[in-house]
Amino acid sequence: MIKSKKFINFILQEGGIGLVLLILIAVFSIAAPRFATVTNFSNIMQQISINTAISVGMTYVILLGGIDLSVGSSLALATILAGKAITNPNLPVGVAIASACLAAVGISMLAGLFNGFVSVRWKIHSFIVTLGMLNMARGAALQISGSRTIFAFPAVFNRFGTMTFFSVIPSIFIIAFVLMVIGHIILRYTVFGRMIYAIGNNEEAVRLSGHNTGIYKISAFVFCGFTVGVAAIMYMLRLNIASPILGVGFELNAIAATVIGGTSMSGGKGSMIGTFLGACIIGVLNNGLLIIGLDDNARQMVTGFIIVFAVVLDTYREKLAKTQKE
């Protein structure tokens, strides 16, 4: 009985999670045989790249126990700025470009600490303050573009996006790797890491013990603006474009990665390494089933249905952890 609940639990935690992908890939690479190409796996790690940076920052919100329902139009938002930036023609390009990444991070940063301000100071559950930061985030990006999408960027901008290290790894995934690596550095080995697992556990206890939780919980929000920054300019390197209407539905797959990596949506529990493998499980997913042929409609329905998966298997992992204790 014990060997089998530890095997459950590792099938729960990062390593059943990475047997889980590795499935996958043999799964589609036997249904699909243009799935298994060297080409197509620097397409997917293109794919991910987008989602797994705004999951790093989804993923401390998330062991706090809370969530950012605002990321996708926070992104839009700061694509126009960041668009308008580096389209500014009295601007040398290299200042040009930094002032759009500048742009982008800044408010991007400047959301989070909406939402974090607002949640701590008026005690508002996050789901209601960012799902009002996604409207007026929206709304911003609309007005602030007319309604409009920017293109035209300079081309070194462009060559950059496109660029790949050893014919196949692409510069964003890149990107989107070291925002990983350093979310899990400063998640596992810093102070600020542990108190975010701390909050996430038992904020009473943490706050009795003279700790500033809400310091710690603002600060969460605008890590996960300053990844939306970055993700945002991920998005206009790929795609060279700048849209108003960019980002939806990109919550919904970062709280999907996240919680299927692992983290508990009650807090206090997850690693930035099984929110990257759940980031990859939804792109070789989403992948795979194009290349096998459904339409755009079926991998909705196959998202919407991996989202209550992820709840649910969320809500198991909870049932299985107060077993063990008792």
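Because the structure is a prediction, the values reported are computed rather than measured. What we label the rigid core is the largest C-alpha set whose atoms superpose within 1.5 Å from one form to the other. Positions refer to the first chain, counted from 1. First, how it differs from the form predicted in complex with its partner chain.
With a cut-off of 2 Å and the rigid core superposed, V308 has a Cα displacement that reaches or exceeds the cut-off between these two forms.
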Second form
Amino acid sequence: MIKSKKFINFILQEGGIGLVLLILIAVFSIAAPRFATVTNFSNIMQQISINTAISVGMTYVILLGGIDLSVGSSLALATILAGKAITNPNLPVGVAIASACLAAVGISMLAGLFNGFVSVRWKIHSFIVTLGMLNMARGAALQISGSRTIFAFPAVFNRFGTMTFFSVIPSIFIIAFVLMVIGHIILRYTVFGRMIYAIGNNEEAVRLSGHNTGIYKISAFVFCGFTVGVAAIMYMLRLNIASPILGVGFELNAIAATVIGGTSMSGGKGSMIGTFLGACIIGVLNNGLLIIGLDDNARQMVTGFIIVFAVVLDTYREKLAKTQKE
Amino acid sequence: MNDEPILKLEHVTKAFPGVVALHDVSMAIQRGEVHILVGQNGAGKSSLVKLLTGIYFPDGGEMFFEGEPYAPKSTFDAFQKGIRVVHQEFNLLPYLSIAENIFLEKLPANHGFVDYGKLYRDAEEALKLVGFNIDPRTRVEMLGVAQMQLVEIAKAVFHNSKVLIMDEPTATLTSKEIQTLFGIIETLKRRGVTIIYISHRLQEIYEIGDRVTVLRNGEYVATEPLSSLTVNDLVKLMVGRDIGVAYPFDAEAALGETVLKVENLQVQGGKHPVSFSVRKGEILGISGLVGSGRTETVRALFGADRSAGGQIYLHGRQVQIRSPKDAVRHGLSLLTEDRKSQGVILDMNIAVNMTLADLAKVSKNGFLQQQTETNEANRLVEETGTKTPSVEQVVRNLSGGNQQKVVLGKWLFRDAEVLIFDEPTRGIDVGARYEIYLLLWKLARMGKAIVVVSSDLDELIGISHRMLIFSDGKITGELDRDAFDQEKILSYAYEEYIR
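Mind giving me the form predicted in complex with its partner chain, seeing as the form predicted on its own was just shown?
First the chain shown before, then all remaining chains and molecules of the complex.
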């Protein structure tokens, strides 16, 4: 009895999403022999890295009942600033790389600060503020770069980007994974993480318990900006370019991963592990469908359907969880 | 003339878990009269209205409308039968025109297209019935409160409502607007509309009322012609009797020095500044009608809402309270009137809720010490007598009384010095109430300064050392425990409304 209840609870939480992921992997392995190979798994890891990194920050924002639509544009702007710094011939390579990292992370955190501050100070839904930032950052990226792509990064930088550990795990996946683990630890084990959940559930109760809820909300947006900055560097590591037109639609992938992972759009409920599994599901789907021979258009339709299906499943899970309690 | 009552209630009962809202109420409303309904907070007036309009369903008894059994399934059902409420808060759509609002239930249509010509003609006619001269194309958002009320009334009248229920219609009106409203009520009466009129303002009901029914603690007390009763008679009828709950008052406990002193605190939009103080170990009761400024005052004191001025002193030292954060830092706490939306986080567990106001005590360098938190929560559960299998339990699954104990536990953990309770026992059953009174007393003996706002007069009389009475935003009375007297308190509470 207790055992089955524990199992149900496990399924109701991250376990359910994990199960979906396992089923997908199993189905693709049977359908396409080329799917379940070490090389392909290495590919998938590389493909999901950037989305995973952005989703870590997105999870914080969505847990607060907000949303950040500007992550894709901010990422483009961050690559442009970082690209300018890294290709600066007057700087020694080490300094150039370091300043590129600082520039990428700094500008996206600044964008996050703007998003958070404006939405908190004037009580504007973050949907609107970040929609504005989406355009501002894109415009700034195009302006600063003169609409040109930046490339020819230092060789050592590019070499790190294509490195794999144990000839399986791509370097950028390790970065994403570390970011995810940090995100998980903060959310699960710190006062800050506790406040994120509490505010997402009932901001007024938290405020009346003597907390300045605005500070926490702004911090969540700044943290989201931080993950975007890291993702920008990862993008440059992977593709060795910085471009003002990249990152279009990244916000939707990050939102999809977060929501598939079980985070509620109204806030207060969800987990980092879930988000990571959500990003894995999207990655496995995209990769697997390609391998079994679906074209781009069909893949897009299936992925879209899966997102909706996951959310429907989630509301059903919630109902099940409620009846479990009674 | 038809002497049969238009509306008749026979032995109607409505109960909620732990509270009986209406008990065995029988009364009759005559066709074409203005029938006044009075009673203290919680007397059952609102429940009665909700039964008549199909929001609540009676647990027992029967209702008759024009001689037929009457059991409305929804507000729409009640409205179609001819019974309608004009609410204090209006149910109008601000961005639609007056005409569209009046005919929202059934817009005149032609093959699915709205027949605007007919709509505006009909609306004009409806507005004429209430003597309201305005273009029906005007958007509702442009109207003032009194005008919106006229639109609501026009809506009711035009749809041939036979019974019109008005719930505190004059609460937000100026005296000139009130006179206009009374004129309209006269007109409606002449047209044969029956009006049920609910009001705290005991003076004004004499201007328009024919008969009055008094409710008390959910029970029917009397129905009399207004001409046979004075205001004092009414107050006497409204005064409740002791419902027999034992109150653990400890008269021996010594009071200490003044902890909190409030001077000229002005609530946002309030009419009068208020001043009061609380001593160590004292329970100060705050009484008054709903909307008399009790809740607004304690919320402004706590920084939950902005105050418009005033000084607050703690142990004689002036402090600035601009937000709940400031208040909590200075040792104040507020247990809000609305427990579920402002007191607890329903979907998080007891431990999280209880430690929320002082996370520093259960964390080190920003990391939560989960073992410490569990231990502390267990201690608080014990101390407050919260009934739960474990501190991991989600608060939503607890009863109202236990949820309230969780909020209490939160402030105990914070070690607040001044505890403000707004309706601490609302919606809580009798057994759990008693436990909460015991906790209040324990806190007082620990030397806390306690302020209790309550609509339950028996409760305040039972537990307070001293009582302040609010009336229309003003403190109209202050009584010491040995001077507590239901009648006196009520007359203070109604003071500003009688004048």
